[in-house]
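Let's start with one chain on its own, the form predicted on its own, as structure tokens.
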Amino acid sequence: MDNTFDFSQKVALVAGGTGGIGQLIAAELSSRGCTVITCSRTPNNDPMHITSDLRSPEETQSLIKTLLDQHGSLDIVINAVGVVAFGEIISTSVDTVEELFLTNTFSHIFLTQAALSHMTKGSVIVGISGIIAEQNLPGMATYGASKAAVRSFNEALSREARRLGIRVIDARPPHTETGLATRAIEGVAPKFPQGLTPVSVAQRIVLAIASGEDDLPSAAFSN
């Protein structure tokens, strides 16, 4: 059986496009064929952009109605939205708290209630939840649930897609030099080892969905 994913005349969404990850992945799948469109809670000057807030169902079902007006058809869908905190949670503040689930969980939930029944046989979707959601950490307890959350969500909507023939990926990458530590909504970020590049994630990440695989754990990617 031919697993190949054909890329060519394909419509991707990336959400979470223009950052570390997201943007190479966005780069990638355009290189393979595909017509990408980004979107983040950030404006872009970029035709191919669509400034939405995933964190709102609302705003959400306006980004794949718009989507699909100027496109016609949704293939790919890749949810590169993330947002980290460090500390322990004796210290860490109930807004962080709820940021963590809005941006981490809850958004990824929103974007693949909009796009699903909007997608056809053949068709894929990507959450990336990162090796955190493998194993938890001390200092990073809140995060990590809310990692741990998307990947078991996508363990079950695999299950439930795969009736309407759309495969489902998990992405749970290693530490990746992406910035992201250096950007958290609170704490400070330990020291870690030196992290994947991110352009060597994305490519894997995009070779995944070319290859048929429908699970993409930490100890699949390297640099």
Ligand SMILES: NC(=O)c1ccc[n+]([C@@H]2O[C@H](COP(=O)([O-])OP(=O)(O)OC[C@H]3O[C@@H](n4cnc5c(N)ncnc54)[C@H](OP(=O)(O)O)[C@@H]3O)[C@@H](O)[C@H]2O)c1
Contents of the next structure:
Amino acid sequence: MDNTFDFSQKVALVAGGTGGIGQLIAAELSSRGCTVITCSRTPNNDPMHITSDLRSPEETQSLIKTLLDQHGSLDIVINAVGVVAFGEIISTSVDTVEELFLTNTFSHIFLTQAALSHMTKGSVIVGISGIIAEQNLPGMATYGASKAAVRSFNEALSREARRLGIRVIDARPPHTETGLATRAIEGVAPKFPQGLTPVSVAQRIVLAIASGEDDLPSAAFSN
Ligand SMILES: NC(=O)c1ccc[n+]([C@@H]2O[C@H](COP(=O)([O-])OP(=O)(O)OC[C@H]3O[C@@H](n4cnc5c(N)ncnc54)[C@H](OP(=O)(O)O)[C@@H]3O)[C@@H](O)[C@H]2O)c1
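Now that we've seen the form predicted on its own, could you pull up the form predicted in complex with the named molecule?
The next block holds the full complex; its first chain is the one shown before.
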């Protein structure tokens, strides 16, 4: 695959950039010459980190305003924010249903709405839905549905954004060893086969930006 995208002088936001996949995407973008800003709910001392809860549309608007005030432009948006839950549909709590859709789906929509009008021709948006958006699984129905909604949103976003010269990549990595499953907001993960390494997933996503791809199905990932 050829590398057609010029990362130098580009400003990238990695939402969830402190997480297992997000922090490695941030590092990879940095190594290719981007100015990288991360955000997540938990404050830290990194001057390139902005504390923001993307479940709130107001906080998300404010995140983008702060980033633009500090860095002047926004060329790459990666959304690596997410939470997971396990359990049968019949016993999943209302709080968990709301939390999964707020964090995984609503925040992706809010982030896109806040960022899109500030992005220019040649920019890229990456949403990480996941392999479950290709086929949902028992015991993960609500998580899977929240991710299928992200994939569906990205499908339409991609066509709207194309008119502005902005590329959208829906990335659907298989199970990845970030520990996400051990941090489930409800339920206990089943025993998964060994997953992909977070670094291989992060590098594949950045390669897709570099090489002009506009979709990353699960089959595109390997260690
Ligand atoms: N790991 C896998 O097997 C796998 C497979 C396919 C797809 N994915 C998807 O890939 C993405 C990244 O997964 P991961 O494994 O890297 O997860 P992770 O290590 O748990 O990272 C999640 C990140 O999201 C942030 N976050 C959570 N809620 C937030 C909120 N409301 N506002 C802002 N930031 C928030 C977290 O930081 P704070 O908690 O500090 O906010 C953290 O930085 C997720 O969308 C996940 O569903 C993962």
